[in-house]
Structure formats: C-alpha cells, structure tokens
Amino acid sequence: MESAKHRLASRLEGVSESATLKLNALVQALKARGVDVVNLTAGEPDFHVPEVANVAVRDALDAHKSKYTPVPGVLELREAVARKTNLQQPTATASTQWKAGDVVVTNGGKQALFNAFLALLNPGDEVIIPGPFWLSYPEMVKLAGGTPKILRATFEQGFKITPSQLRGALTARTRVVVLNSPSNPTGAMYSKAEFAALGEVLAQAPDVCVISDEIYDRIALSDVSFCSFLEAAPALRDRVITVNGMSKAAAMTGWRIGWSVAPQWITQAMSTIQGQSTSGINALAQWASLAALKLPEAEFAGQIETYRRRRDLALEILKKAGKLKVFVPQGAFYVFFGVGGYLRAGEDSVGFAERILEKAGVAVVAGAPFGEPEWLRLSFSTDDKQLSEGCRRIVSFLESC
C-alpha cells in the first residue's frame, strides 16, 4: 500500500521546474568547481541598487519601521504605484484614476501574476498566452487549475500576435489573455496602435480579463516607445490587471517587490489570497522601493544607454554566424536567436544549449520552455567583456558545427 507521504497533490501533474532557475543554479555550481563558464542566462540587471533605496532602509531601521505591514502594502508605496500607473495610462479620467486601494504589493511580479490566476480561474478555464512566452505563465495557470492555450507568434511577424489570431483563439472557455511588452524572451514590444487593435477584439469578449505584464517597462531600446496596455485600450479598465515591479527597472531583484493594479472586484480577491498566503511584504524593501519610485526617469537614462550598447555589441558578433536567425529586441535585455540551421537530427534547443555549455563554456537558455524549440535566449544584462566573450564563443562553436 502506498504511503500517504509519497502522494503529492494532482495539481502538480504536468508542472515543470523553472528552466532558467535550474540552469542558473547549474552554472553557479560549475563556477564553484572552477569551470570556465560565461553565464548569459540570468534575467537580472548587473547595476547597483539606487543609493536612495539603501538610505531608505537605514532610515526605516532607525525609525523602527520594520514591523508587519498591511497585506496589500504600506499606504505610501501603494499611492506611489498608483501615481506611476496613472502616468502610464493617461487616458483615464479623474474619476477612473487608480488609487492606493487598487494596488496590492507582492513578493515580486511573480506573486502578482499568481494571485491574479488564483483569483480568476476555475478548473477548465482557458488562458490565452502568446508565444514565445515567459516560461512561468503556463505553469502558474496549471497550478491555478486553468488550461494554458498557446497562441504562437512567429519570427516573421515580429513575435507579436495579430488581432485576427486573437479573435480566432477566443472561445466560450476563455477567461484570461496574458500580454507581455516588452517581452521575455524576445524583447518584442507592442505599439499603441497594435495594443489598441487587440483591445478592439477583446471589447467584443466581455467575460475575458487581461493580465498585462509590464515588468520591463523602463527598458525600451528602440524608436518604439513603451505603451501600457490600458493606455491603448482604456475601455477595458474594469477587467485589466497591470503587473509591474522593481526588479528589472531599478535592478532590485533580491528585494522582491512587485505589484498589481486592478479594479476593486479583482484587487479585493487578490488581497484575500495574499492575506492567507504570504500576508504583507518585507517592510524594509517597501520603504526602499518607495524611495526608488520617487527618482526621475533621467536617473536611469545611463542604464538604458548601456543596455542599448550591449544589445548592439551582441548583435554585431552573433550576426557573423551565417545560418543564425537573430531577432533584434526593441526592449528588455535579451537576444532571442534561432539555431534551426545548426541542430542535429532529432535535437531541440535544450540539447543544443547543453552542447554549447559543454563545448564552448557558455550558458544560454533553451527556447523550448518558452515555446520555441529551435531558439535560444541570452541575456545582455552583464558587462561588455563577459558578453562579447560569450557571443564570440557561441559563434566559434556554431562555425564548428
């Protein structure tokens, strides 16, 4: 008879471990053993945390502001998040502007997404996820009891879904559509016109909610300006959840501060879920985030220029490999590149990434968990020396294939 301690919940069936976290842990273990590895996997900025955040922590400690916080976050931070979101969604009227009560501060953007899926999904509900996609979206949907429905966008269409694709994918079972711009893993960005066109389709599906993941909002690298989904589709305000956080835009990854901004009927549900799971978020990290949110955009201009230079450096080297398909990212800090011309028979990007790590000493992330089995992702959120060395090793490896 099987012991109860060996039986796990059925909700874990088909749920995969995070490929990026697993690979990054492997790379760290190899480096600890002295193996020469260039790590281009992590989606983590290499910039220092803004000094005002460090000062805010010290001030909070001196003021003994380190006790439990309200479940949705300290009021001052929620007010700051609401102001930021209103600035990015300027079509809202005074009566529909977001307020502190519409914000839930979470353990990173990841918890905000998970809260939303738990609040909205019943068993069998479908969630449309444009692909390539951040690999955790489908797994979160499964854990919440929903069914992920991947809507693939190709390289030729700029890795962005079209209104006709979305219209054709909607069914009576569709409950949520996930949008992510700038995108992880591709760096693709939707323009205001493109988001507006998708919004017109969704306006005809009144039971469908939208989760707009805008965690890379500040990292726009081309002439396409960042557009928050609700700026382009304000009529959908009562069923859109905007997710963001401090990890990417302010390099505050380890502080684990994210948030959701949503209408009250959703916010109340997500706050209830959080109250019975993690409760209020780390107090000191919240005060640090408040200080960082007050910084003017000009404070981060140097970081954006650095990302742009690194992107161009990586593209210049990678394009020397003749059979490589390279997508030029408009935002975020990833280069997504296709290696279909180099794969062995029966091989996908997982096996190919393993070969690059073994033979070239470069760690990149396989595209298969992102929905593209012939593509790889590298991060250029590292210094120029490591980035150029890693890209040169990749090109040298490809030339030997």
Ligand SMILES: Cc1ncc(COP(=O)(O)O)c(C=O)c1O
Contents of the next structure:
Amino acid sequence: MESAKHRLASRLEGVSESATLKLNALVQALKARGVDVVNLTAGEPDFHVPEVANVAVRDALDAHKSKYTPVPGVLELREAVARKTNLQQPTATASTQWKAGDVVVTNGGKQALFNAFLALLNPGDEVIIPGPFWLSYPEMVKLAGGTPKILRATFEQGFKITPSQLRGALTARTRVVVLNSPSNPTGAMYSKAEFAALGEVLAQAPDVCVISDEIYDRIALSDVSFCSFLEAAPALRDRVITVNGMSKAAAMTGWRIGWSVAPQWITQAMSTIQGQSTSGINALAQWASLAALKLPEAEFAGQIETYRRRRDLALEILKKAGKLKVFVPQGAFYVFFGVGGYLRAGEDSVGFAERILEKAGVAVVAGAPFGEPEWLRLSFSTDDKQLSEGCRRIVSFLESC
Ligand SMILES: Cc1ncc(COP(=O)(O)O)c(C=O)c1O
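Having gone through the form predicted on its own, I am curious about the other one (the form predicted together with the named molecule); can you provide its structure?
Following is the full complex, with the preceding chain placed first.
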C-alpha cells in the first residue's frame, strides 16, 4: 500500500517524463560503455554559441553585472526582444508596437510556455494542440490543471490543421490553441495565408487565446518563409502570446534563455507567477543573449545552408527504403518518417526505435509521444558523416525487416 509519506500531488497523475531527455540519457550510457551508437536524437543545434555571447559574459563578470535582475528580465534585453518581435510582426501600428514591458524573459522557451498555461488555465479548460506536437505541450497543460485536446493533422495534409478542422474542434471550454511553426517534430511550416485563415476562425471565438511557439523561427529551409502568427492575424493581438528564445536560433540551449511577448493583462500575470517561482533568470545568460540578439541575420546564413544540405543528404538516403513515408521538412532540423510498413503486429514506434537502437546502433526518437505512434523523428543537427552513417544503417535495418 502506498504510504502517506510518499503520496505525491495528484496533479502529477498521467504526466509523463520527457521521452527525448530519457532516450538521450540512455544513449549517453550506451556510449559510455563503448557501444557504437549513431545518435540522431539531438534536439539542439550542434553549432557553437556565437563568440559575442561568450565575450559578453566575461564583460558582465568584470563589470559585476551578476546580481538579481528584475523578474521579467534586464531592460536592455527586453527592449531587444520587443524590437525583434516588432520586425516579425510588421503590421503593428505605433500604438500596438511591443515594448519592453510586454516581454518576460524566461528560463528557456519552456518556462514561457509553462508560465502562459499557468496564467490562463482553470480546471476543465481545454487546450487545442495540433498533432503531431512537441511532447511537452500536453504534459504542461495537465500540470497546469487543463485538459489537452489533440487535433490530428495527417501526413497527407502536410501535418497542418485546416480552418474547418479548427472550427470543428472549438468548444465552449476551449481556452487556448497552441500553434508551432516551424514544427517540432515534423518541420511543417504554416504560410501567411494559412495562418490568416486560422486567424479568421479564431476571430469568431473571442474567449480563446493563442500560444504561438516560434522557437525555430530562424531555421526556415524551404521557399516558405517564416511567418509569425501575429503578422498574419494582427487583429488577435490582445490574446496572443508569442514564445521564442535563444536555444535553437543561436545554439544557446544550455544558457536557458527564452521569452514571452504578450499583452499587458497576460504579461502581468506571467510576471507574478515568475516572481513567486524562479524570479529573474540567470543574469549572465541575459547579457550574453543581448549580445547575440544584436547580430545581423547574415551571421546565421551559413548555418541555415548547412541544415539545408544535411536535410537533403538525409532525404536522399532515406528514400531508398521503399515502404518508408518521409515528410520533407520546411523548417527546424528534424526528419519525421513513417514506419507503418515495417512494424510487427502490435508494435508501435517506441518498440521499433528500441529495435533500431539495439540492432542497427542508431538512436532516433519514437513518434508516439509526439502523437504519431507509427512515426519516428531523426535530427539532422549532427555532422554529415554521422548523419549519412545513421541514415544508411536505418535503411539497411529496414531492408532486413
Ligand atoms: C517546439 C519547442 N518549443 C519549445 C522548446 C523549448 O525550448 P527551450 O530549450 O528554450 O526551453 C523546444 C525545445 O526542444 C521545442 O522543440
């Protein structure tokens, strides 16, 4: 019998551990034992942090700028975030331009999302999450007391929800819709016209807020250019939270800098939540982020070109497996592929990923926790040699199935 001493809070019921972080730990343990594993699970860029960020930390240390910061972040960084967001949402008029006071700097994009769910959800409130989805969304919603409602977008529809699907999914209990473009795990991207059409549906649902997770904004790999949701649907400004950060765009994953940009009524609530939990986040990382945010876009062009080349390399090899369904990503650094044609009876992608790891020595992430039990995700955020070796191993494993 469960002892009262070990009784956990009921909010944890049905909340799972992060499957990607768990798998990464397993791969590291195998590697430490000398097993030859090609790791294609990385959820982070393999590029170095911009040197200006390292310099800014040293400067901040020398200047003793390492004390508590304001809860929502240092003013200069919030100003820079507001400027960046205004550039991405150019339809804003002077009175609707974002200002430093609309920004909360958070411990990674993750905390911005969590702050937003905590600020908006009451028990019973529903959150529409288009699937396949980044696996933390439903778990965060549950922790915040809400109910995730997955709205599945299929491979055939480009892994993007349609306006009529969204209209049909809205109920009197819907409080939030989550959007994520470019998407993790699929790399699907919404065009401005597609976002505008979703915006028109949401215009008819005035009590619904939108959380637009734009953390992969810089990594746009095809001719669909990145569109911030509010650029396409500016009329919804008073109920949209834009989430972004330095992790994917500037390879600064371990620095843990993210942010939300949102109207005052939500920003103030999120600031209160943060003030009573983590407070202002690491000061040095904030100064570093300010320096990296000032870099011109051209600084990152080489990285984007490299991602594009690696994506094409992976696709070229994977297409040799005849029964594989491969989705061509328009953004981010993942290839999502369907292995339904290869599964054993009763097997899903979790078991299949374990078999690939065991038999072929390649670590990929199962699609099940992303809402697609017959799909897998590989990351092409690794060097060409590892990537092509990993893809070749996957193909020869599939041919042996
Ligand atoms: C879609 C998506 N949103 C948010 C995050 C969280 O980013 P951060 O590392 O800045 O917390 C990730 C990280 O993997 C992600 O893939």
